[in-house]
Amino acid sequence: MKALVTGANGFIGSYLAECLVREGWDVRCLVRRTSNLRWIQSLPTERVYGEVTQPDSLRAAVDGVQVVFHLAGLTKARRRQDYFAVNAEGTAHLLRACAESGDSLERFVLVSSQAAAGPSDGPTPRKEEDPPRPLTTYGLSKLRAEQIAREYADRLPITIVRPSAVYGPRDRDLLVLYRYAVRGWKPLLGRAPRLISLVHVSDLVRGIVRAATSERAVGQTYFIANPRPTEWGEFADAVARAVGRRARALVLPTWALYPAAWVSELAAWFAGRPATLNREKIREIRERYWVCSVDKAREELGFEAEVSIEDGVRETILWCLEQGWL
């Protein structure tokens, strides 16, 4: 089976290649030019040269290919129309291409976000069904993504995986709390429970290639994460534990969030980046309930969640020391 993986560079697209090799598959890497290649160098990979905005570039990438793996994508950006341009209409090109290809296309997978369908009212988990209302901008991209995709389920069987908030090594978006926390402190924001549903990365990529081979997932749109999830909270312990540490507790208002965001904003727009803290993340982060049901990828995919939080967080840690990235 030939499969085209883009954003293979990533942090989930790198595992994913990964595991695809591992199992057998033909992998075809879309990367692009100035694409830091670290880890998937050594993988016996096909890859070619494109980006997701260049439509011309796309055609030779699915070309003669059975699954696409959609991966590539903006999670950081310094202009709402950036996230568009590559989430949304990224989308489109490729579909397109896929659609101009030909009849060998077995699977596309798009690869969206919790992100698109928001958080939940409560402690109850959304389910994939519930209507989405995403907070943010990239919220709203990914789901338009998603919304491009069904446009294309006559012509094309989609299938579309909402991964929860991913975590393992390679992934820098969590270092801020890993900093504190093998420091001995956990970041709190406020006082109150603040439930998150979490996936490891291994975990993930598995159950994105179960959504790629089940006949019953083809229209379907699903959840992957942990069933169970998991208190902010106790995340952070578990990374003060896995370098024999206890945390202590540093709880912040939530007005304080927002003077640093305008810090940070100000910063990235000297430095010509993209703020990691900005007031539409202030947004995500105060929200107390960020849980998904997996239930449906369960009952028709046959996921389960194989790595627990603490063995997960544990081998994170260790591999973010090795590194040296802590």
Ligand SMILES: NC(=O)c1ccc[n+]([C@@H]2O[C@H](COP(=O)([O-])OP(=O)(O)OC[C@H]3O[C@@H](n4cnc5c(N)ncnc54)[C@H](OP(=O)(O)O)[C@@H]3O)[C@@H](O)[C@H]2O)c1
Contents of the next structure:
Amino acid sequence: MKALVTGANGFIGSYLAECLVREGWDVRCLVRRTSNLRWIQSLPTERVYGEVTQPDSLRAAVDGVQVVFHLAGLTKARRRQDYFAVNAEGTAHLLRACAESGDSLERFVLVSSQAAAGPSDGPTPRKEEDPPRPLTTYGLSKLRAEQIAREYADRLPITIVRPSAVYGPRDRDLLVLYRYAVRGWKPLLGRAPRLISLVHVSDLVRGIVRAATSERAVGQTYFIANPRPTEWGEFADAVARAVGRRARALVLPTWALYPAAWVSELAAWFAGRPATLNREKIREIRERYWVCSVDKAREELGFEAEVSIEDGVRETILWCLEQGWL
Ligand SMILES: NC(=O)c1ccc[n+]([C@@H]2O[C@H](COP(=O)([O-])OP(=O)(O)OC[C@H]3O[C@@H](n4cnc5c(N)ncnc54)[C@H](OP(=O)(O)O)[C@@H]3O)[C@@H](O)[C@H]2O)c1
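Switch from the form predicted on its own, shown above, to the form predicted together with this ligand and output its structure.
Below: every chain and molecule of the assembly, starting with the one above.
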């Protein structure tokens, strides 16, 4: 099978490309001239250059492939319109290129996000069919991408995957938490428990491949996560244990995040890059429950998470230490 992976040099995309190569797929990676290729440099894959915002660059990328895994996207952006230009319009351009490329396409997998669905109402896991209520521009742009993909469902075999928060080696978004926890601190927002669905990147990519290869998944949407939601403090405890420490609670009031976000946004503005912590991100962090159900993925795709949080966190922390990231 020949596959196109967009966003192939990114955190999740590089794991997906590796997984596909291991399973004997013929893999074409869509990357940009400016992309850092360090994670896929040594992978035996074909590379094509393209930008999802430039429709003309996508024709050659989709030519002759059976499966498109669309992961290219912005999880952080400097301007609201950038999220929509890349995540929503970029998806539209790629779908149009696929629709115009002939009949070889057997599946288009859109990697969306739990952020498109929004948080859960309490600890009861959110299901795929629950009405979406994204909290951020990022979530809205991913939801718009899903809507655009569904508009193509009469012409193309579409499957949508919504990963929960993803962790694992190569990810930098959780580094701030890791840095506190390896020094023996777990930053908590208030004392009330906060439950989130998490998924280790290698479990996620297995779920994505199952979604792409299951006949039943055509026209369907699936959450992919570890079925056991994690309490935020437990996650930090697991990080501290990975380096043989015990983490002490550092309880912060929610308001304390706002000055931190302003500083982070200001520093990012001067540096000309998007801020990791911003005022929108606080909207997500404030929610106590980000829990999604993986029953549908389990029943219809046979998806099972294999990496426990304890093992996945230990592997991640040891890897970050090896890289000198911590
Ligand atoms: N990480 C998570 O927790 C998480 C959770 C749920 C869903 N997701 C989704 O999973 C996907 C991958 O996320 P990630 O965490 O792997 O992010 P990432 O490491 O930032 O990777 C994003 C990828 O998209 C590419 N990209 C960005 N703009 C592009 C454009 N205009 N044209 C072509 N490629 C472009 C990037 O290329 P460059 O390197 O050249 O910028 C990079 O390869 C995203 O769609 C995200 O919404 C992520």
